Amino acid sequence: MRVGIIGSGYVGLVTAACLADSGNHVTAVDSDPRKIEALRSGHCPFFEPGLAELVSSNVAAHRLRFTIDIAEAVQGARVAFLAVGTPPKPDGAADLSFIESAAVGVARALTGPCVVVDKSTVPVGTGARLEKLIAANTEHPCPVVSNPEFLKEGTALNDFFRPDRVVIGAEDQEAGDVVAELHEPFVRNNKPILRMSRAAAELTKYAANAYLATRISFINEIAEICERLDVNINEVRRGMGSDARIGHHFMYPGLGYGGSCFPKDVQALASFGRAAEADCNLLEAVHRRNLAQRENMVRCIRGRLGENLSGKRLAVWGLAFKPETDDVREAPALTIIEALLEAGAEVAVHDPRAMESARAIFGRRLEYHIDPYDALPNADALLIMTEWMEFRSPDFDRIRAALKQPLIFDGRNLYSIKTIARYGFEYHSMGRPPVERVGT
């Protein structure tokens, strides 16, 4: 099948790449004329195991384009999926007028009949607001069609090639038809494709985010009662965890949720819950235990180094908001460095991939380095951010060498008590009894 894409991004470039592989000819558009470049060449913009090469081996089987020119990437095409951004307002709403244009500029650039399918993230009713709009600008036939991606930065291609689940939301049942034939090599292990209005498939991903990021923010909650009450979150969670009707997925205390998607997505669908006159409370709640976790980070690391941190030089590992990705947006890494650099600190960090993406928001602020422990040496604590593989066991009689004093905050709990107990380091973490220093 011909398939157009309209935004080469993480979600635009990611379904290019996949409905290319399955056996589609797939152009994707985007309006930066070097992010083109790169991809033509099969370099990617960001960081995405496997995707790299995924493009690189599509574009050399030409099934996979790129373009800068939107008439170029729908023309002929049987479907045209609009992957842009839809970013929060200063009030939490989503900022539509991207899919807007989008869906402007395809209409104006078809020259026939074309499935659009919407794969951004979008309030209820934007599909039909988009038909419309398509409809004011093109004599063909166009339906819409709401068709939500539930990709994880990280195992992206996974979750397309094998997803849990296809959601397809179409008032045209031809062309929820057509949707459904594009994804139907993706669930030959019987995992379903779920037909429902397009109003359904809209609402369907902003609530399975925001579930996802309320199981977060009430474990990080009940981490901050066990804190203060000397109980072991661990020994909680698997008391709970073990109901089988809840279970252990995101019940893992931290710093909270970041990316591209938990923080907006919850803030959005408050808003448009809002507007529709409906009580949103537990959604406010939910973002701000969220934020509340980075500011109970900075309060521990005050509250044991002191308030002012002149003078003080701290390590961190960890940048990006998750592993196996370089994304930095909302990352909890980002907003408690910021904090601890007001307070005067010294910081010098690591992270396997987020490196130049934290460089491009701090410059000269950091110090940078590409061995983790290379920034250990003469900081007064190392600070665990993001739960990388490669911090999971790491040389600790080093670190220790390393520290001006054994004094470690995870954010993360990616160390067990006794083991930390065990190298005489002093030791705070989210939900679990501090770790006292022992020996010397």
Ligand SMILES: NC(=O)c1ccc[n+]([C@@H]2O[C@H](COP(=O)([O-])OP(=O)(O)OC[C@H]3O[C@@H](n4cnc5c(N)ncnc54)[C@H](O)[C@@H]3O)[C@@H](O)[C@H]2O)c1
Given for the second form:
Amino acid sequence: MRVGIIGSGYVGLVTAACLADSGNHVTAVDSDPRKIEALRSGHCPFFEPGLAELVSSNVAAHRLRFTIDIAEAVQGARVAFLAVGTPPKPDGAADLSFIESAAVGVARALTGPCVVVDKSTVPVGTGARLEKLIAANTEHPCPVVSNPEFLKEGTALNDFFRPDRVVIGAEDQEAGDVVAELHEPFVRNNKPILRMSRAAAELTKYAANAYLATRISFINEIAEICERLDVNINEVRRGMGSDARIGHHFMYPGLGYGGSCFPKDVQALASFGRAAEADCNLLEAVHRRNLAQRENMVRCIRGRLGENLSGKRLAVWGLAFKPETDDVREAPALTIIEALLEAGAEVAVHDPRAMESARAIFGRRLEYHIDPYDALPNADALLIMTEWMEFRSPDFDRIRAALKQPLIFDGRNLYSIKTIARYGFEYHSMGRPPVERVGT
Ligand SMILES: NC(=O)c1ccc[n+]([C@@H]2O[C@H](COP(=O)([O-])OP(=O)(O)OC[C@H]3O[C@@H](n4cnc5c(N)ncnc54)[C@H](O)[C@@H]3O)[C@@H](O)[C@H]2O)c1
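Which structure goes with the form predicted in complex with the named molecule, now that we have seen the form predicted alone?
The complete assembly is shown below, putting the previous chain first.
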């Protein structure tokens, strides 16, 4: 099938590469010429495991190409995917200006009938509005189908090739069938293609993200109660999660969720829920708890090292909002580092992938180290912000020798209390009693 993809970011590029890999002829467009230039010269504009290889093999097979001209992407396409950003406005509502302008761009470029598929996360009713907007700008029939994307950064290819489910929300059944046909190669393992109304598909995406965010905020709230009552959250977490009705997923206390989806989607859902006069207290509390995690970490560090951190040096391991990505959008590390800098601290950082993304934000205000151990000398403490695999079994003797004092603040609970005590660290983690330093 000939497919056009509007937006070549995380979702657009992954969709383009995976659909090309299953035999379709895909043209992806982006309004950022630097992104297209990078893709054309064989560079992936962001890190996602396996994606650069998948893009280059499909470009070489002439099934995938990139353009800055929307007409080139859309002409002759049976399906056009909208995969542009829907960032939050200052009040938390989704900013739909990018998707509306992409929809108008598609409509004006059409040379025949086309199914427009919305992969971006959009409030209920957006598909219906886009359909009207498109109809006002073209004579060609152009139904809009909602096909929300559930991929996770870091495992995006596996998520696209082996989804738990594919959600297709269509008012026009034939248009829905075309979208289902495109996804059939990826559900041969009996995973369902779920057909529903367009509005239900739009809401499904928000509800799924908000539910996962709620689990994270829930366990974080329980973790704070644990800290105050001197209880170990891990014991409680395991006790709870072993209940088959509850399970262990998304029940790890930490600095809270970040990234380009959960924070904005929880707020956008609350915003359009409130606009529909629904009571959204739970969603608002989930968001507030998420911010509190970051504030609590800063409070804990300043409580231990002093309100004024000038003259203090801190080493930070982890900047990305989660492992296996270079994405720092809404990453807890950014907020925490900003607060530490404001309090006067000097901050030396390491991240296996996200250093350039962080440099684009902090510039020379941080010290960047390619080797994590180079960030440690003379630091007053080590802070763990992202649960990268390579931080999980570090050389504790080397950390201890390099730091000014053996002090770790662990925002991801990477280490067992027993191990850390054996190495003689003072250790502050999330929802577990602090470990006092023993020995010299
Ligand atoms: N990143 C994720 O993990 C993820 C997962 C599921 C759903 N989503 C949703 O998918 C959507 C896209 O997210 P993303 O992370 O891929 O965003 P992104 O910012 O990485 O990519 C969006 C791209 O669209 C381009 N763009 C904007 N307007 C355009 C236009 N008119 N024409 C052509 N290109 C245009 C931008 O330049 C950018 O490259 C959002 O609604 C997001 O909520 C994201």
